[in-house]
Amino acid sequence: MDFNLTSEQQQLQDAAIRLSQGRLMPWLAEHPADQPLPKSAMLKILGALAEFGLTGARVPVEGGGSGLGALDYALVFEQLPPVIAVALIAHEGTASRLYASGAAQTFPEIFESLIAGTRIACTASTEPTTGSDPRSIKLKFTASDDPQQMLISGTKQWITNGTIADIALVTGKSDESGELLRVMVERSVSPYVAAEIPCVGLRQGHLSELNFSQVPVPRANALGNDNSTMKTLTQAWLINRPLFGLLALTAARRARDIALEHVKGRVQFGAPLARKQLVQEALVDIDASIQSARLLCLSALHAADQGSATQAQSAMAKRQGVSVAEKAASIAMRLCGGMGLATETGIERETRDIKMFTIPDGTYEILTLIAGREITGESAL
């Protein structure tokens, strides 16, 4: 087993690394940073990406995306600010799920301007009484007097890219077949509200509530039944949290390397805070954590680009690259003494966006039931 990047993927990180810190953290910087960001410099960024080629990562060449697999996406992903790294999830997910839909031949347009960062998509699956349970989802799909159209009613809430999204892919129920259905909405057309959910981290970003009152879709923007729409939610599983793990993990490294600097530059009983036995103690422990997490999640994203991923691995990933970042940055929060309390050092930000990554695709607690499920064979849910 060979653990070295190819040159290729060596190539892939080193472009993402210049991205990130010539372009999209000074562009970050130009913004408050507890505030979302506005949709103009969302589409700014959202550019650069495609540029790149990460606005349809994961979508075929012959698609007009990227082709790239499911790792070598990681070795770049990680390497964003995660506050971008969380917009593009939602994005480039959405268009993957809307390539695979067929929805790229029925709204070619809109599809490329997807591709091409000029307009924002997300995803609207979650609600405020249903999360890890999409069955239970009460957002309605009704008739409408226009036979060409149906009615959308209900709340979608924690979603990120909301407020800014032109393309939304709404997850509901349809009030004739009573199946789950996926619909495209494009919010010039069906317009609908949205708010603002303010929050511990990520606060450049956009985690949203969407209401629908009534609103007019046309029923040609459905894209799939209750089976494709629950394969479509489980295969974005399979990636999304071993991302997920990943980002907090990339946090937690930020903050051990500002625990680092300040442990090497603070002088205590007449020697730097490096050279305590315990200060020692809790470094090696953070990197090892943060490296033995990093690989479960890098060696899920491998399976699912050889086919043989499975839910428990991919819900082990999630669960192990947040917990340890948790873990991690609290120590390095404490070796930095009064400091890892203040604003200025950063290592708060990191802590609190770290907690952003422990709900989305699933909680600590629920990764740890889909996991038991496929080891015992028995479901506790």
Ligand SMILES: Cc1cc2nc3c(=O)[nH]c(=O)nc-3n(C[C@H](O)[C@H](O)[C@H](O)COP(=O)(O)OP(=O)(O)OC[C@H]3O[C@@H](n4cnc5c(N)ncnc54)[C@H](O)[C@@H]3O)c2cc1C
The other form holds:
Amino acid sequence: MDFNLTSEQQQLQDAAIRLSQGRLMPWLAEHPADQPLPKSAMLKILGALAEFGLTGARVPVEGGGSGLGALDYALVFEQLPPVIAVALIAHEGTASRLYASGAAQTFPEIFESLIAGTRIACTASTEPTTGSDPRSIKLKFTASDDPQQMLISGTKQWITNGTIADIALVTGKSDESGELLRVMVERSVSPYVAAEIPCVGLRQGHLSELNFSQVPVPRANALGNDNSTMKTLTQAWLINRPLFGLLALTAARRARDIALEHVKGRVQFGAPLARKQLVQEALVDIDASIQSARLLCLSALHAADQGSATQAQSAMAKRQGVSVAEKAASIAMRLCGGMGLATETGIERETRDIKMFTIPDGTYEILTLIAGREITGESAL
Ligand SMILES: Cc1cc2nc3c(=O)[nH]c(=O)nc-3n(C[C@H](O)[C@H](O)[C@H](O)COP(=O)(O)OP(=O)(O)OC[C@H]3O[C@@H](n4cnc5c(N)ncnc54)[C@H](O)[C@@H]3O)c2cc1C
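And the form predicted together with the named molecule, for comparison with the form predicted on its own?
Zooming out: every chain and molecule, the one shown earlier first.
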């Protein structure tokens, strides 16, 4: 087993660090830290990510993407500012779902614009009454007077990129057949109402509610039925879950770095806090837990590249990554004393952002039940 990066992976990671520190972070700093970025800023960011092949990371090269393996993608992904990484996973994940449904042929102009980062995409599954159980979706596609169209009625909630997206991949039930359908909705053609939901973290991002009130959409935009909908979702989870684990761990690592600097400089009881045994133990606990959880996430992604990943493995990776990150960031905050609570120190922002990763693509309980089902062969869901 080789834990070293190949020279290509090292170059990829170095380039991602340069992109992040040289361009993305300064662009974010031009905007208020606690308000959603303007759409123009997100388009500029997606343009830069497109140059890097990240907007089509999971789309194969023959489809116009960069066909990055899951592990290589993760090495880049974990270097991105979290608010950008979350917008990217929603955008790029939607592009790869559209590709898997044949959209590169059916809607070439739209698909190419998503890969180029000139249009923004989101995937809208969750609803006010449909969260962890995606099969209980209520949004309806009903017949229209125009036989070429359907009407969309319902509400989607907690949709990343929702207010700024040009293209929404919307899941709902066909009133005619009762099937689950995924439909590509172009906002300029099928105008719906979108509003931001202010949240605890990732405040420069966009987490939105979408309202569809008898919104017409061409029937030709329907992409798939029940089986392909669930298959596409579960395939995406194999990779998304460890990626969310890594994002949380990267934020925890930044909190740890801040705490380490603090305890080296802060003198109490006649010596730097870094010289106190309990402080050293806390730092060792943080490092050991972050490093082991990161390896679990990377091994789940490696398994995805080998075609041997299981839902339990990816669920455990996110569960471990996020819960370790929550605990590590909280200890790092405590090590800074009162300064840990001050916004200027930066740890409170990391802890708020980590909270945001606890929910999407599986809560702690749901991830536990997914892994438990595979271990025991019994479903407790
Ligand atoms: C930052 C962020 C980004 C998101 N992005 C998107 C997106 O782009 N597109 C999209 O469609 N959705 C998105 N979501 C929505 C997300 O997928 C849902 O919030 C998630 O599936 C949980 O659903 P819920 O919030 O309705 O919680 P619920 O399902 O109502 O769960 C509430 C609580 O009950 C627990 N629970 C549920 N069922 C069980 C059970 N059987 N046994 C024990 N405990 C249980 C859960 O673990 C949780 O603690 C996003 C959410 C967040 C926070």
